[in-house]
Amino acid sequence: MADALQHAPSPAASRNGDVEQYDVLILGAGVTGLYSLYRFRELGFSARAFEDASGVGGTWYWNRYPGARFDSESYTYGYSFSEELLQEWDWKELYSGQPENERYLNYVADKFDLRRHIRFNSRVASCVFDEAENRWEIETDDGHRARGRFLITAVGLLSAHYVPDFEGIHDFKGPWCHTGRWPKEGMALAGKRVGVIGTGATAVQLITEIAKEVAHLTVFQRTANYCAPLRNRPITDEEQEEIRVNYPEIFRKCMETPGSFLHEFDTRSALEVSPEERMAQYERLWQEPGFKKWLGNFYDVMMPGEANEDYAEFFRNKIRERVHNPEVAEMLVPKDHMFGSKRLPCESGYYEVYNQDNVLLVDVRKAPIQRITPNGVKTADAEYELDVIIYATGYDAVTGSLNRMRIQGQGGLTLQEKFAQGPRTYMGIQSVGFPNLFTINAASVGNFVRAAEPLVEWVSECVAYVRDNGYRRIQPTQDSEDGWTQHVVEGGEKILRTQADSWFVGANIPGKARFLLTAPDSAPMMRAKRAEVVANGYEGFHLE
């Protein structure tokens, strides 16, 4: 065991009748749970996380649908905090599958010894902030209760899953289940006919694999995507050694890149180079893995305007020359967002499925769908009868998990009323009438252990110095607040994020209000802006 380990400070809970007390709450143990646990016990804090699961691992628990993967680089993707830990892991595939990133985070928990302090099985119902005592008290579905000074959300960025309200949904008499949900037992789908609901990123690596498999497959399509090439592939022990002598560097240009990846922008612009030179370049992205294609392009595909439309034009190209029957093509074809205006899905195949005579796709904005029957799905054209259902239809992202909970903190205000209009933050961090209230949940749209890292660091700091320095209470000041929401409205009006209607800004929930849900900012602008505000003394903070 790592010698931190063995310096490591018991837990200080203690009881207080049924209510167990220690310095630190966490909710979650996925990848942000786990590191604040580890980071916080290092700095000498009681804390405890809660999670909802019977395992660690949040998203790489839950999503372990068929073809579930990471769509950044393996070996960006883990925890940069232990070079032991680097050393001995092996990642096996350039993109590795849930099965063994599951296995990744339990072995991360088993080596630093994090499972005991974890509280599985564990809903959180409700976190009510207790002004007299100064602390936060959360009671989970079966009545435990626990209090702490400090409560840190890391309930995840896409963990609240949504399916939509269809009538008769429950009518339904096969079976059927959200793919963030699916069953730890699996699904029997072989010689079965199968309706999916949803085209976008789960979707596209799950249809690709089960295709192989079921009777017939029905896929129920809102709005078609750009999907690029993953072309994953086995890691080889030369690769693995090299990468481990790498990882100073791989590390260091993934802090220096926008969104934490590899890829860096040619800083040339598409338009200024030949027609027959960009296209050239189109190509040869186009065979490379990843998301290179995506974020290693001319820096103006990413923009708005001509250039943008001339990769998009490339790309819906590329799909048509992929689907044999030319009408499949079109519906596959994006033509109602720009190119980079949604996370772009990555996929092994996906769009060589529709020319399989069991699979048959439903455009369901030309035809909505009606009711789920009993026998399967209805649209306003026809109804298809089916064996089962999955629903790969999103999830309510960064504010969803949030507001599923009761979080009520000064003067009875809930955190669901106050960002009924969109969250109100300091750095998407704190929010005024919350003390010592850190929500860590929106912590990236990129490489999110790259981004998640840096945050959890900052959050226990910050943590460390209110305890160190003798204050009860830190939270934002409302000037500082209504600042950076304005930021992030200004801000979020010059990108790509907000001009399509996707989960980065809440349009695939309804009734949600249409706001950008992360920072405008780069990830380099965003450490940037907190070491600042550190240098300056905790600067738009409210210090008791």
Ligand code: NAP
Given for the second form:
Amino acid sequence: MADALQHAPSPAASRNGDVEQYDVLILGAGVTGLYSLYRFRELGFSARAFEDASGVGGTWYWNRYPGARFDSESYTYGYSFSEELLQEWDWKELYSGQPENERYLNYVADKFDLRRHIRFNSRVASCVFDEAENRWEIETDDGHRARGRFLITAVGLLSAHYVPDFEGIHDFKGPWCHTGRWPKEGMALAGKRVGVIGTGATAVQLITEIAKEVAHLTVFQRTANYCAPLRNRPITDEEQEEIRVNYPEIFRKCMETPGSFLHEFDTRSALEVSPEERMAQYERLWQEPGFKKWLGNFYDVMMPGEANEDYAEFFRNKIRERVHNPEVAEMLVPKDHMFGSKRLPCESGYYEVYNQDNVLLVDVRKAPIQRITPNGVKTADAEYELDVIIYATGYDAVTGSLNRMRIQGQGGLTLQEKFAQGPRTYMGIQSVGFPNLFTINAASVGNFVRAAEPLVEWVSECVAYVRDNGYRRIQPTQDSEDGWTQHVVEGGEKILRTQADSWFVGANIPGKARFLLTAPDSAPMMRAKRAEVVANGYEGFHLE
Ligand code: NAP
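Structure of the form predicted together with the named molecule, given the form predicted alone:
All chains and molecules follow, beginning with the one already shown.
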């Protein structure tokens, strides 16, 4: 019965033979998918979301691994569109954990009655544009088809999980999983010999948590990271009260900063103050929670150069202070990339894990993993016997989740073919040859919901504009797409995010073209750019 309800068509939809018809098809029921569904329905569209999972939440549905939590302040991450929702929901911790985050998104789905417009357990395999009818037709893995005038890919920035193609993966006799597909029933780790491959933001959270219960932990590290203390704690009742009153101010502040976080850079250079003052600021920020020590510091720590290296050395020394064995400490000290060129993992006792007798750190840069054996992991110089293997090996970011479907536009061209050398879009949102398709998973950066909300609003208003003005199609002009692509390349050269080999530029996936996958601009600049496009009558777009 529950399943029948979940698969019931959206009320405003119609049918043409076997195929359900909607105005808008939304792929995904995570943070952006849910809000898209809400917005489009508010604007009077019939809309249906298709979700691979059995529930809502996206990232917060799949990432059930122990230790998964926000590293944005919880109260800056929630939706801002409903004052009622803001007043009803209390975040319990400064940095809320996965179970609570999933509960929140379920609460939102129920409060706004979104669930009945979502088809769950529906992995979309193909999306094909019918040029004669100006309609997108999608087909799910189980053969269900639906058609819509507009297609919105709310499939997430980091959702196509990546497991390296190690020989022998399926030979391993014990249980194994990727962190982004953590089983709902959990993994039995207590008393087991567990291996974790990877030391990114996910692994750092996971390792700290599971080190408390496993018999033995082997961590396979290729690249050491700059990790900063999260300093999570419960939010007190008084603080809760204050947050509820201050939401407008909190969101206003977030909207002014480059990554939509609360933290503002110090406008001074690290090099214009005395070494004592500089160190005092580093130490003060180190004691603060969250990303402040990154995004609230002297502005030039986030630019290549002397200030960046000075702050990197401060981080390195913090690691050396915390890890007792100097050899292990040196393995954990990042030396091959600049501070801030990769996403900063936040931690809650990560480095101390390596002081435990039952934890072993293995350098797989020196001796790479050669294969997975029935009993564990074999590197170039040893074999490690394990009962469980966990792959914390990241994601085929942004384009990965699009490429895992067949998205076919005009003239039979697929998005996969078009994006082979990196995304070719206008503002990350639309691509020539794919009319009425909005790739909203490809355009957000920073504090996720703060970036996603205005983007969803822009896209839904754009679609309403197309409808209300009697147009059939919208897509960018070739000039605007070329100009934007060039801007991403040139703007990207100037920012730290392109300087390391990470998911930001697709360098974590063998064979993927190196290309900045998100806009090089700050969030306020992106919003201003989109507003200017609207003010000029959707300049840069071709409306038919
Ligand atoms: P990630 O940062 O890409 O890290 C993947 C890890 O796997 C890296 O240590 C990588 O090593 C390693 N790896 C990949 N292939 C390997 C191979 N063949 N052999 C050995 N090691 C290999 O992925 P992630 O940790 O899942 O994080 C991805 C992003 O998700 C983060 O940057 C962040 O934006 C987001 N995230 C957010 C939160 C939060 O908000 N709280 C938490 C977790 C993640 P290399 O570094 O050498 O490639």
